[in-house]
Every structure is written in structure tokens, then in C-alpha cells.
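A lone chain, given as C-alpha cells: the form predicted alone.
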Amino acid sequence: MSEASRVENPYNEWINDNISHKKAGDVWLALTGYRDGQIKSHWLRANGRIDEVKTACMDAQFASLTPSLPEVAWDEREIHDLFGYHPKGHPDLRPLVRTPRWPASFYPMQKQSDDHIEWTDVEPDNPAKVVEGEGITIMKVGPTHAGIIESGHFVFSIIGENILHLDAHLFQNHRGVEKALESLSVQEAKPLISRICGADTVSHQYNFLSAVEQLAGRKVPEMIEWQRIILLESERILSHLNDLAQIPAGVGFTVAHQRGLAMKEMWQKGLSAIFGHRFLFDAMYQEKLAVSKKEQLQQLLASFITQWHKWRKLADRQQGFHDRMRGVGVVKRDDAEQLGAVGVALRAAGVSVDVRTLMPLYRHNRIHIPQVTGGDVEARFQVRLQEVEHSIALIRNALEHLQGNQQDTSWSIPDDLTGEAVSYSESPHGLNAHVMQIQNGVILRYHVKSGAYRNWPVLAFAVAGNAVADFPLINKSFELCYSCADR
């Protein structure tokens, strides 16, 4: 056998795999790279197994599958910024997290220590993917933005009031979690896990959690495991209240803007009271919920249910406001596949996935996925609609088995801990799923791939053939966190 035929067929395999996870209609849950050149791509099989395809990189080198499968192309570009590593064949491996700031050996993945580093003194942005032309223009949006929302900064190519294409550069604040949790134990870990991102916190913490609990191979107490579930359904409640809101904001209804976010303050309010943190910071790491505070919950859902039902009826009624959102920013029930669409972009688009089904925390429950096809924004809206009057039944019930007073289920982490887990949940972005390495307690290697940072990419697919003044509206129907991305 030639050289060349003993390079290619590694390659072969490692793409022909991964296409048949994907043909299966496997759901994907990470890309990773390791220090040590290795890469893998992790699958949830329809039966909750998780199967793991690896390949090795040759000469700094791997085989990119954005070519058979587009969902992967922003994580092979970020091993790249990171790494070092090249995706063969990848068509468009412009830096997504580095900058030209960079020094062109810097690659801080690689890196098994901390030097200082002399950034070069030149302008910060990356080249920008634009459509070139007679009568086109390009129109720059932040990175600064008016208000207090985070940095990210996006290049529209328009013609007249139609938008051409997107292309969106995040990544304008990051932070280098990733590399931060290295070295750190369990216990060092755990604020930082808590604090990847605001809106999907318990999502992060509940990943954490089942990661180190696979490894220690801890048998979770059935009374942990329904306060866990009323913490993540809560999350989601807050999520989809803040973009139940902000969507008549993108129209001008600005009575459903205005009581949509006073009902969210409720709501998160209450959650301050009964579980310590506005932003449910750290809630999962409290494994013992107070019969006082079971009450308070209870009080609190039922002034919210109150609450929520007055303002969906005046949504509702606005025939003007659905007509508004119908036909806005469409992705199609295919382009949602092919581009690794998650959670309501996904069901939106008429697609039953929801991981919740495959979650063993959920056993116990039946997820209700919406049926709704359109893939617009009048899809995404009715989509977080049915979920929160979902997550309402859900918590109801966890209720219901949280009654009288919780054992002492106190465990301790073993200071050994050593391996690698994968883990995943419905956060209310999507599907989250993180990796883990982890050697006598001390964290190697530590991926995650939020569902957010998936979405992304469908966002911007999602913009393409509208107006200008649409964006504002598609842009909320999907409401996507930076700091996933600027971890």
C-alpha cells in the first residue's frame, strides 16, 4: 500500500462514520480536540447510548467533514483557531475566535502553560464573507450595541432594503473557560461551570453534575432528581418568558413587551427567593430544598399562572402582531437538519427531537414536543408558548413527589475521580452537551457545545431574503446568548 492510501483511508473512515451517524438520524453532540492531536466527534443514538468516532491528526492535519456535514463547520474552524489543527478540505476556515491581534504561533489549546503573551497592535476585526456587486452595500452592526445587550458584531450585505446574506462574528469577548478549567478540580470547577452563560446556568451545572456523577458512577437519589428537574423547567420558563417579550418588542406591541417582561421579573423574583440567585447561579449544587420553600414555589406558580394566562390571551387576540411574525425569517424543515438546528429553531421547523426524551432524569415523565411546522418566527413564538405551559406541568408534578421532608442525600466527590464522560440536556436554547476529562481530580480537558453556539449559524441562514427591517424581529425570535459563545 501506497503512503498516500495509508493517509487517505483514516480519512475515509473518519467521514463515512460520521455520515452514518448522521443517515441514522443520530443526534450530534460535540466536536473535540485534545492537546495530544486527537479529535472526536461524539453521537446520541435514538436509544440514549452515546457512541464516540476519533480520528488523529497527521502533520497538524485532519480530514474536515463540514463538506458532508455543514453543522460541524464552526467547530472545526474554532480546533483551528485553538489548536492549530488543520480540517482538510474545510470551505471557509476564516479565524472565528482569534483575531489578527493573535501572535501566528499562539495557539492557546496547545499551550501547557500560561506566558504572557505580546498581542500585535493592529486592527481587531476579522475578514468579513460579503457579497460583492453593483447597487450592494455593506452595513456594519456593533460590536457595541445600544442598551446592555453583549458584544457581537454582524456585516450585512444588502441591496436597497433586502438583505443578501449575514455573516456574524461572535466570539468578541472570550473569556478561555475552556482553558481556565484546566488544571482545576471538581470542586474549583463548579462556579465557573455555573457561570458559561446566563440563560442556560442550570443546563451547564446539570451537565457538570452528570459528568463527574458518571465517572463516580453515583446512583442519584429520586428526590434530587425531581428538584432537578423543577430547576431546569424553571430556567426555561424564564428563557422563553424574556423571549416571549422581546418578540412584540421587534413589532412595536409594546403592551405585550412591557407586561410579557413584568411577568418575567415575577417570575425571576420568585426564583431569587426560593433558590438564592436571580440567575439560578449555583441552585443545583444545593442538593436539599426546604419544606418552606416547596411552598413558596407553589405560591409562585400559581400568581404566574395567573398572570400568564392574561397575557396570552392578549397576544392571542392581536391578529395583526401573528400576522406580522408569518413568513419571517423561514428555515425549512431540511436547512434546519443539514445546518445542526436545536431546540425551538428545530421543532419550529417541524422536527420531533427534544433530548429530554432520551434524558434517564426524565424517565418518569412524558416530554410533550410541539407540533408545529412553518419554521418562521409565528412558529418560534407558538413553539415557546406550548413549552412553558409544559414546563408548568412538569414542575407540578415534581411538586407532587417533593412532598414531606427530603433525606439527607449528602455525597462527597472522590478526590480520584479519573476518565471521560459525555453529557447532555434540553437547555432552553437547545441541545448542551459537554465533554469531560478528568485524572485523579484535576480537569484535562473540558468541551462544551451549547445550544445557542449551534444556532448561531441557522440565524444567520435564517436573515438571507428578508428586509433590514426584519432583522430585529428574527434576531429575537431566536434570542441567542453571546456568552456560549464567548467562553
Second form
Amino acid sequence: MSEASRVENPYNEWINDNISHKKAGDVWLALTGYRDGQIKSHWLRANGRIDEVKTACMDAQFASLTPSLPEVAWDEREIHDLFGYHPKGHPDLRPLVRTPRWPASFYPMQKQSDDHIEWTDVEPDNPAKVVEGEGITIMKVGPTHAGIIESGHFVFSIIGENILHLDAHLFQNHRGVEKALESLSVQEAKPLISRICGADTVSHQYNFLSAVEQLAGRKVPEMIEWQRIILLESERILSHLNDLAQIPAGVGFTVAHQRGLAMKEMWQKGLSAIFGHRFLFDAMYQEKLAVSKKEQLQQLLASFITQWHKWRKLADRQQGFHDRMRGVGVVKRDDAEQLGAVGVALRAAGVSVDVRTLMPLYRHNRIHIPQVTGGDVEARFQVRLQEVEHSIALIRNALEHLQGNQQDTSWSIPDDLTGEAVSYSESPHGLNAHVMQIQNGVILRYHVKSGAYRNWPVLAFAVAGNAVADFPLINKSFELCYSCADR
Amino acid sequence: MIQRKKSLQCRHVDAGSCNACEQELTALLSKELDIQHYGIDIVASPRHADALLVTGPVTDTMQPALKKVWEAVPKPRQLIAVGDCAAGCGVFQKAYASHGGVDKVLEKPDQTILGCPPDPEKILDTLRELMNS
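We have the form predicted alone; now please give the form predicted together with the partner chain.
Whole complex next, starting from this chain.
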């Protein structure tokens, strides 16, 4: 940014403060819009503190951060779509969430009432960004798919067998979850929070409870903290098992795919018997479960580990499988950092960031971060292998600390809960952050910024230059959920 | 109807699910449940399908695509709502961009498989009953 533009731009503080945080290596948690015209960004610093930077819209406009921080491109488009605030200077303001079916004056996050909406009877497709030129073909896929997959619409620009550009049109599954959470009480919001996403539900539950407890000033008993670690790590194993089983399917390695799915099923059945739900929906809200089931969990771990070693051997020794994954869907370190990649995708590019190292919940644990550098499908596969084994170790450690009756009878959610809280956790799909604003026990604003949301633009970047036929493989190596991105 | 007793080809459309129903449908294809050995399968085109499995509360963006897929399924056909959201009793049915269930957009489903998400065994049992009815 030149000196001249520093002087001219009334928002230079907003832009410069955010740039300084990025330069300092802070982790960007969320960019949140509010009905009163405020825009806030929250940064997680290396010392674990959360810093807030804010600006206010003038004439429904605010200065876009995207030219300096490309990772916020989607967030600003979303604010534009849902609030009607214009991010001035944004290089690509095509609709992201809204569709031509939405009434022109309809900005759902501005709306106070739940009036019936008159959707326009047209196709929901938004303009696609494609590459034009001789020999280039455009291939559209979705939103419905040939198998059992979440809905998403992809527009590929292809030359020969290679992808030049992928324009991902997500938000087909946009239900309006954040708006649906408004005006609910903490109790009423719980089941909705659990169901933001079937793959990262525990992480969402944790963030919600963490936000509520920050405002209520609750000192969470250590036994309950150990249980939360068990739940978060159990979910990580479940999700990684799913992804590890899906990657072999991308190259036709059916044995590893089927045995991987069977292993996932075994783990999932076990979790269901212990925590009462196959996906751990609402599991963290019940605080007295794990101790009585300690032995059951130890047995499950023991039989799981036997299966795991067998499966790892099968996957490890197939050199053809690994050759097939190497050099495919590469995201280099610099690109991963600039695009705001998180989770497995970031660590596979050689960046040692895992926010569990900053979460107070894990203060008694040493978090091992896999040292992998390739940034390709193989690297993402290897990171997951190591993380499953580390999660097993974390669960074992937590089980050793679980003893006695840890029910916290003194705790109940205060009726008059008021304030704003930001919470985060490392979901199986990477950094997941929530921002909650609540007044007298009623939610005013709830914003969810999931790991998948952050990584979708990274996936689109990763597939460029690769063969079209490798898209399923690259896609599976990210295995991003649509639901917690679309909300 | 004799042929339908021997097989049930299903097409799946996600109309706003949280992906838990998808994971359970995927579990049907695992070697443990293996729906194919009962003559049930997930097919790639609605034109090959006897039944449509819908998950999710039907988001507005997915509504036109869902309608097109349903129109493409040849008659006689079965509409199956998989999970509470598609059945109209899920947690997001009142969200602004959700139509609140498959019956609001297409027609009353022939079968409704409740659960959030329904167990894969339950889905399998319902599909087998439907195939043999």
C-alpha cells in the first residue's frame, strides 16, 4: 500500500491493523457482520489472546480487506449477500450465497421478522468465472451428483485433460442457520448447533459451550475437560477414518476403501454404544457420561487399534497407491498461508499450526504436529495417519485422568446471559470459530466460520493444472463438508 | 410390479442435509450391510431409478434441481424422505432458505424414514420392505 493511499483512505486503520495481525503470524478466526453496520475481525495471537479489530459501515460501505488479505474474499462476499454492505475495492463481488431467486430487497441478516419470502421462479445459477480461448471446454458438474454426495455445483474450465480453473458454486445447501439461531435461548440453540455439520459436530458443540461459559464465567471442572478432549479426539478419529477410507476409492484401491469403511463403522458403533449417538450429536451437552463407560472405551480402543494396524500395513505397503497420490493436488507452503488454509491441508504443506496448542482445554497435553511437507494428496493422507495415532494417545491419556463422579451440580446456564464471546477449536477439518452475541439469554447474532469454509477456495486452487480425472482424488484428500460451509 | 420385487434402484439427492444422512446412506454400501446383495443400489441417473431418496429440509437453491430430478424418475416411482429434515420435522425446517421438508416441494413421500440421522439398518429395512411390497 502506497503512502498516498494511506492518507486518502479513511479506513486505513481497519486495513492496516488487520494486515499487521497477518504479518505477525496471528490466526484469523472470523470476519463478522452485524445488523448495526459494524464489521469485526477476530485474530488469535500466538500467546492465546484474541484481538478484535472493527470498523463501521458508512453509507452501507466498508473497505474491502480482500486486496491485501485474499483469504477473506468469501467472507466479504457473504456479508455483501446477507447484509447488503458493500466491501469497497473487492475484486470479485459476484453473489456467493444468494441466488437470482432471492427477492432483490431481501437481505436475510437485516430482517427482523420471519415473514414468508416470495422466491422468484427462476434458475438459481449465478454467473460463473470461466477461462475463454481456443480449445478450452467448460464442464459443469452438479448440483446433484451420481453418488451419495452433498450438493455442490462445479464449473471447470478444461484444456485437453487438464483443469485450468475451477469455479466452485457452493451454498446449494444454504438453509439460513445463523439467522435461525437468532432469538433462540441457549437451550433452544443446542440441537441446531449440533447439526450444523454431521462431520464436525463435536467441534461446533465445544465452541458453543465455550462461548456460553466464557460469558457466564464458568470454571469448568477438570474431569469435564478430560471428557471434552475424549469427545473431540473421538470425532477426529471418526472423521479421519472416513477420509482415509475415501482417498483409496479415488484411485480404485477398493480393498483399502472397503476395509477403511468397515473400520470406521466399528469405531462409530462403539462410540454410539458409549455416548448414545453415531455422530456424537448433543454428546458434549451431557456431562456425566464418560466415567461409567471408561472401561467400555478402553476396550473399544484396544480392538480398534488391532484393526488400525492391519489397515495401515495394507495401505503402507502398496507403493502403487502412494505413487498415485504423490505430486497430485499440490498446495505449496506460501500459497497455503496466503489463502488461509487450515487443518490437514495447512499442515500437509509444512506449516506447523494446530490451534489445539493454544486451546486452554489442552493445556495438560503436548500436541504433536506431523512434520510433512509435500502439500500433495500423499501428504494429506500421511498427516491424517499420524493424527489418528496421536488422537488415540490423547484419548488414552485423558482416560487415565477420568475418575470419580465428576457431575457439576453447581452449574446452570444463567437466564440473563449477556455479551459477546468468540470461541474456537481444531475440528477434524481445521480451525473452526464461532462468534456469539447474546442479550438477556437470547441470541442476537451467531456467526460460524468452519474449517471447510476456509479450505474450499484452497481446494479450487489445488486442482488447477491437474487432470480432470484426478479431481475426485484431490477432492477426497480435502474431504470438505458442504454443510458447515453453506450453513 | 414383478420386476420391482427383485430390485430397487435408488437415486439420491441431498437437499440441504448436514451430511450425517449421507454418511449413513454410504454405510449401506459398505461390506457390512452391502445393499447390493439384496438387489438395492444407488444409481447414477434418475432415469434408471425406481425410487428417489431425499435428504435435507429442501433449501431454496436446491429446490429447482430436486424438482428436475424427480420429473426425470420414470413411473411407477417411489419418493422416500430420509431423515427428520426431509420428513419435515428436523431442526432447520423454519430457517429462511429452507422449505421445511420434501412434501412442501414435491408431494407426500411414499415412505418416511425418521431419525436424525436414521440408523443405516433402519434405512435398509425400509428399503427392503418397499422392494417386497
